[in-house]
Amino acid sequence: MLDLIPAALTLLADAGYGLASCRLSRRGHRWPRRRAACLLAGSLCVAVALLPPVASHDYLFPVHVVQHLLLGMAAPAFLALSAPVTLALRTLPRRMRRALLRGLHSPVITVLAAPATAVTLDLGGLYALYLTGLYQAAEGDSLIHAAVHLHMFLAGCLLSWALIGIDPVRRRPGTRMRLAALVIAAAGHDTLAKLMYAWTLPAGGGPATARQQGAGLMYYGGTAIDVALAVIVMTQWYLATGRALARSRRRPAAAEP
């Protein structure tokens, strides 16, 4: 039951959201579909990550690679575009929307959502998970199990928030610290990825050729979901260059006497 800690979280956080909308609704806003697409996807990645089949075969390692990219990465880019903080500030209270706001501008949310913090705890939990003894330890505590679920959920919705989310936080990283921060996760996955296929890794991870299998999983997985957020950077830079292209031009005519 405690691996389904972060169904639990996405549970929850889809009838906020849903709530929220309902609300943005009556009072005449419409809040955009595509967002709303993107929660109820990211929580499918968690849900196909965590239920049957394939939780119940979590055991064969290029299943657990699968639940690796499915809970680590791409349900944490999908929950990142929903916007769920942007959508909060909108609905809630005037109270509660000004603790929301001291809360993300904070020192100790700035840190976090710096893309320095979030690559080193999403590479530092995934090199200690798949190159010492943590995932045969996980594979043999439920606890541990849990946990180690729990890490790569949050801190793949980290990396996301900070790469390509669109959530007002203060000081947002420019373009190219987002696609910088982007090639060091990416290539530091890659790595990882070669490392397990060398040395046959994780320990724990069943027959040589299943841990090869995953390893290879890994590498061009990820590196499609790479591409993929590279693409989302590119094109967040590409939307906000016309916008701030357009309001230039609106300034001299409206200066015009």
Second form
Amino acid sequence: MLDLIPAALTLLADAGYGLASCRLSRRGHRWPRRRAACLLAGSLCVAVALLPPVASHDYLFPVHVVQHLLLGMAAPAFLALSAPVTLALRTLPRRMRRALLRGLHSPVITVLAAPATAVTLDLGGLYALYLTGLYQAAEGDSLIHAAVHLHMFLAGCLLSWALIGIDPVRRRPGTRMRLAALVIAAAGHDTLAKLMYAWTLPAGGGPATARQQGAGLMYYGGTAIDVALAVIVMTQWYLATGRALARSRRRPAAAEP
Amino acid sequence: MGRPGLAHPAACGAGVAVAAEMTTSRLARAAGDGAGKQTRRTIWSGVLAGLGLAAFADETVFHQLLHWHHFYDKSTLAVGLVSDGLFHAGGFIAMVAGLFLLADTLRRGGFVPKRWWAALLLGAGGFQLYDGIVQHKLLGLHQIRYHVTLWPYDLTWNLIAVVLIAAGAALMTGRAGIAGSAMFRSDADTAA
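Having gone through the form predicted alone, I am curious about the other one (the form predicted in complex with its partner chain); can you provide its structure?
Now the full complex is given, and it begins with the chain already shown.
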């Protein structure tokens, strides 16, 4: 039963998102299709990671790494680009919207959403999982297993929102800060993969060849996703500076009679 | 964005930073603040793209195609892996950031081709030299090739780095040749 909870929650969240965007369009506002497409892609990543055949074979270490890439990196990135908080703020009843805003502006969320916190939680979780006995413990206990997946997903979400999120938060980090956070997160991920390769970790990851295969997959798969994240950060910067440039070019023309 | 946040101190080498600083301040005095900012952006774009290019070439040619370098060899220390991870990640992110900065200077009509190529050479040479001296030798990360006499490879590797840096420095300190960049002029000139 525990296995089906994430899939059910994902379906529920998607249904809520769909209802909200329909409500918005009934009011005459268009909710961008690409955001909805990002939500679907993110949900698909979660579903593939946590349903069979991937979930039923995740005792094989390379399969676990695929799960890790989907659940902790790809899905959060897509979900951050789907702007669910923005949609909620635009469609929730006034009282709930106020509560959501209060929550978003609370010190706890502000600290959690800071890039430094997100990078620390994300990398900290991964280093603990693969370099200590945690992976082995999770293989033997379904509750720890679920907790590891939950942490991987939530920490990935924090990091993705800090890097490429388009939802309104207090103190959104600037482009340089986000690139620096991405370099540290990506370098930490690559280094961990090589350490695992070097020391044939994690314990409980099956035969040495499987562990090294998994580490290689983690290295190159992680790099691919991190390149995509860098492209997204810079695209957001390019579009934002482009809008500012267009404004500054329009202004002198508008001042003339 | 004057200095993108990729400031691993060894990333571009002090020489690159100093050369960039000298050129930009001179050009800034000569042509007003806007042009100086554009030149600075051009140079940063070139340095970042050069770093990325060298890292990418190293990864594809020597690791993937020739299989000369090893993904990991048993003698590597943890500190070497951290340095390698930082340069692997920093390299491709530098490439992406450099290309977007290039698109931006083209869009603003402030692209200075000669400075960009100079900066590209400096960035690539700086990475090559760091890789050859610090990563291969001091940190013992991996060697250029295995089961061969190593020193000719090391010498060639570092000589190429020095040539790249020297060519970049020569281009950087020569005349900017902005007039030659007419093909890259954009609507910014007519707007200004």
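Model, not experiment: these values are computed from the prediction. So that the term is clear: the rigid core is the largest set of C-alpha atoms that superpose within 1.5 Å between two forms. Numbering follows the first chain given and starts at 1.
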Verify the C-alpha shift of Leu11 between these two forms: is it 2 Å or more after superposing the core?
yes
